[in-house]
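First, one chain by itself in structure tokens, the form predicted alone.
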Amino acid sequence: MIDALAPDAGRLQGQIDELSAFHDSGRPGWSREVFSEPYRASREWVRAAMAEAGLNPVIDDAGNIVGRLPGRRRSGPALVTGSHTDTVPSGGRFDGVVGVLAGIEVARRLRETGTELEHDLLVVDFLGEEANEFGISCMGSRAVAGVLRPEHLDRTDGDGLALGTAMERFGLDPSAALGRPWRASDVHGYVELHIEQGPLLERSGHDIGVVTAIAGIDRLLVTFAGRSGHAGTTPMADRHDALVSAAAAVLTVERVGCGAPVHGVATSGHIQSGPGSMGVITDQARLWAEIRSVDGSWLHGARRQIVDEIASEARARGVDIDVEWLTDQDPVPTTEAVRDRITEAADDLGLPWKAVPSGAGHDAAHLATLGPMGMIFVPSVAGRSHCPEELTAPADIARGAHLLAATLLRMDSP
């Protein structure tokens, strides 16, 4: 049975290539950001691919594309798999996409082999998983988990556009996205296939990563308020330079991230400053940054340390700060029973596996509130991700898809 569900590797790679055609051609790599026109067009392609594979696709109130393959029971909790198809700016072709298209391929192989599951199988393309200017990632999975909040819809991008308005312009009803989460009784279990986005599997020579936990993420926006003045006549000791304080904060974020005892990273992603003249001392700046770890105690301590050190340094320069925490997500362990099903299936298929943490955020972290959750990683070439050079070999994708099918079969058993 397991061998019969091996994917058509050429077909799966061909679909990855087809989906990658939907991108912003004016930018390097593959940009398909949430609410963009390439993203809108790609979603029609995903719906058609689901239907062609025998799934019944609908767009739910949260904007997720949900394809259903009925099981024998025709009711009760469903097995769920999937990921996302939006990208970061100038991103790659595989992040998220592999999980969605492998799920579709599994459904197709179930139909082609006449294999009927006991439970319904849902394959989901979750809306807007990637970090964005609104500061709200995993929009669709947050909604189904019931943790998308009204205040999230009021968040604005750099142009002052509110998230709720952006959703409306995209054809969605933001109030409905808030009001109809899934119930725990809807989900028998969730398993997500994903590229590793790091170097551990390639370096160790393992085909498969069995994810132990998904990192917690805290994202912050720091606003610096200084005082403008003439760049040529204001003595250095008399300056209250907002941009210098922001630059020092970047180094603080890096230093704190380097101090994690086990697993922790910290990144400054973006700075804005004004008035933006070479001849004028900067009087305002904004810094977006994040910290991540699977160690919740370190994460919470690092959060306090970053703010305390940034505030102290800015105060010494006579610069005021305001800190806004955009999102926070605690580390989420995967479910032991699902990890066991993945490792058993990997052993059956003769796939060497390694237990690994995930430093990336995933929709799976929110699905964990609804039922048992696990993740499967396949190697990333040179560990590159979120860049045009992102690459996972077709053979590795096929192995991951085969393992996904085998895991779902084990999870489907009474």
Given for the second form:
Protein chains: 2
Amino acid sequence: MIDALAPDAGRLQGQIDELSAFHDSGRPGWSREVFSEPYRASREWVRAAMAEAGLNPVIDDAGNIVGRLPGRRRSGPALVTGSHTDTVPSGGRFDGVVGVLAGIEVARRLRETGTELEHDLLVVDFLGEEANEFGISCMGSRAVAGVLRPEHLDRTDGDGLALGTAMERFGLDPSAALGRPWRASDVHGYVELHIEQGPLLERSGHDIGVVTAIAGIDRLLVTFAGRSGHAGTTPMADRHDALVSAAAAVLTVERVGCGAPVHGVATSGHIQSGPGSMGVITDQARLWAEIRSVDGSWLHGARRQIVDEIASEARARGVDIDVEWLTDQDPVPTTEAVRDRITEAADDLGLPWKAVPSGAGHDAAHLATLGPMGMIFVPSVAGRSHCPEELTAPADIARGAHLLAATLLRMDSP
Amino acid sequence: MIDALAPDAGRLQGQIDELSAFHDSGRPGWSREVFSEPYRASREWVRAAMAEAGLNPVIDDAGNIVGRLPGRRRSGPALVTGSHTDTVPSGGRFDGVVGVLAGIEVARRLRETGTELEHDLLVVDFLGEEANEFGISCMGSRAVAGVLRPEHLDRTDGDGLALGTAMERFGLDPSAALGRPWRASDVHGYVELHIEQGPLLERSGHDIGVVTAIAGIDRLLVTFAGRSGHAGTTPMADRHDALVSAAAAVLTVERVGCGAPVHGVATSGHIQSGPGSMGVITDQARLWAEIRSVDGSWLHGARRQIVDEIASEARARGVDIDVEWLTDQDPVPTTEAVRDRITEAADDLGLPWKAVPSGAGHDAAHLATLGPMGMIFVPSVAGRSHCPEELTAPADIARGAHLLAATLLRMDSP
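In place of the form predicted alone, the structure of the form predicted together with another copy of the chain is requested.
Below is the entire complex, every chain and molecule, led by the chain shown above.
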């Protein structure tokens, strides 16, 4: 039974290649950002691929593409798998995509082999999972979990466009997206296949990562207000240089990240300073940074440490700061029962596996509020991700898709 | 004679106020950048003010507005004074403006009192003195000194517009600007009145600064090339984060500046990093910085120290750097004979003076290649400059204009 569900690796890789053709060709790598034209076009392709696989896809109120393979019971909670197909700017071809297309391939193999599950199987392409200018990642899975809130719709992108308006222009009804979350009774369990996006599996030589927890993420925007002045005539001791304080903050963020005892990282993603002329001391700077960890208590301490140190360094330079927390997401452990089904199936298939944390956020974190949740990782070459060099070998993707099928079968059993 | 040449302080202040009305009203403070619409309009006003003062102004081939008050000799080298009327973005109302308008006021008082000089007196509003996006400050005084070069015309601004094209659009002939420098035999001497732009005079309670030297300026652009990757999954030890290296460089620049034994400053004026998404480690950053000093040997050492330390810090993070020197300008001492005329005149007028360095660059540095050169500083409130808060009291401006007149009279004597 299990071997029969091995994916058609060539077909799966072909679909990954086809989907990768939808991207903004004016930028390096693969850019298919939420609400962009390439994203809109790629979703038509995803919908067609689901239809062709017999999944009768619908676009739900939150903009998720939901395919359904009916089970023997014809009603009751469903088994759910999926991921997302949007990318970061200049990202790669595998992040999210592998989970959606492997889900479709599993459904295809189930039909091709005449394998009927007890539960309905949902394969979902969740709307807009990646971090974006609105500051609202995991749009579709948030909506499904009932945590997309009215105030999120007012968030604006760099051009001042509100998320709600962007959703409307994309053909969605934002109020409907808020109003129809799934119920826990809809979900028998959720399992998501994803690339690791880090170097741990490749380094240890394991085919499979069984995710222990999804890291919590705290994102902050620090605004520095100093005093401008002539760069040639203002003595060093008289300065209140906003950019110098922001630079010290970047090093503080890095130092705190390096001090994490287990999995913990801290990153300064973006900086701006002004007025930006040669010859003028900067009077303002903004720094966007984030900390992530699967260890909630470390995250909590790191958060306080970063703000305290940035504040104290800025104070010493006579620079005022303002700290705004943009995201504040606790770590989410995976469900032990789902982990057990994954490891049993991996052992059955003879796939060496390793328990790993997920440094990245995932739709799975939101699905966890609805039922048992687990994640399967496959290796990323050189640990690269969110960049054009992102790569997972076809054989690794096929192994992951096979394990996804085997896990869903085990989760389906009474 | 000297007291008769005291300026009409109200009239001079009125002219400063009038000129300040020409600025980009869409931005804070006073923005009248070279080639901008407000700059174009303000130059019509300056030309009219010179004409009204009897200076028969012409626009020379380099775009300088040159007014001439004929002297008794009717030919031979001229006494020259002047400054500039362009501003940095969101700058102030006094930097440069005081020198041009005080020069016009001196000419007016000479005519009103029937005082005829031996030499012709030129009052010059030099084109584009401030640092700008082309990286070519002191455009007009460079041209006059014969050091505006063909390759400068190819420099581009942020929109890719070449300086030569910008000059043409402004109604100038760039090849003529290159081809007609002044000769040393044209210049009997140059003296420029300017606001101090720093806090030294206010702190020591002196009315007048007699400039000893104009600081040399070295400006550099450092480009950092790291490696992008997922901010949640890439272990801290595996990163090659371009923004972290750039931040360390900002602190290096500050540290070197703070180590200057005499007058020396170092400033990071602007930073950029990319790709700029939350969740993605930066793979590129650019930092524009500068060091200034009146001490050429410190400048030379600081320059090497900054590059060495930035390179070594980046190397430790596996980040590649590229350093481009945009400006490399040696310190320029003022001429002892001109300093003596200034201090004699100040003593005569009972004005307490102090010898001070100029941390800022000035058109005077280029005029120094043509003949004896000196500069007079008046106090800046709280040392602020290149910002909207820039302020010099009307009484201080009047004292400076009076001293400028008295100095020119002394320089005029055989």
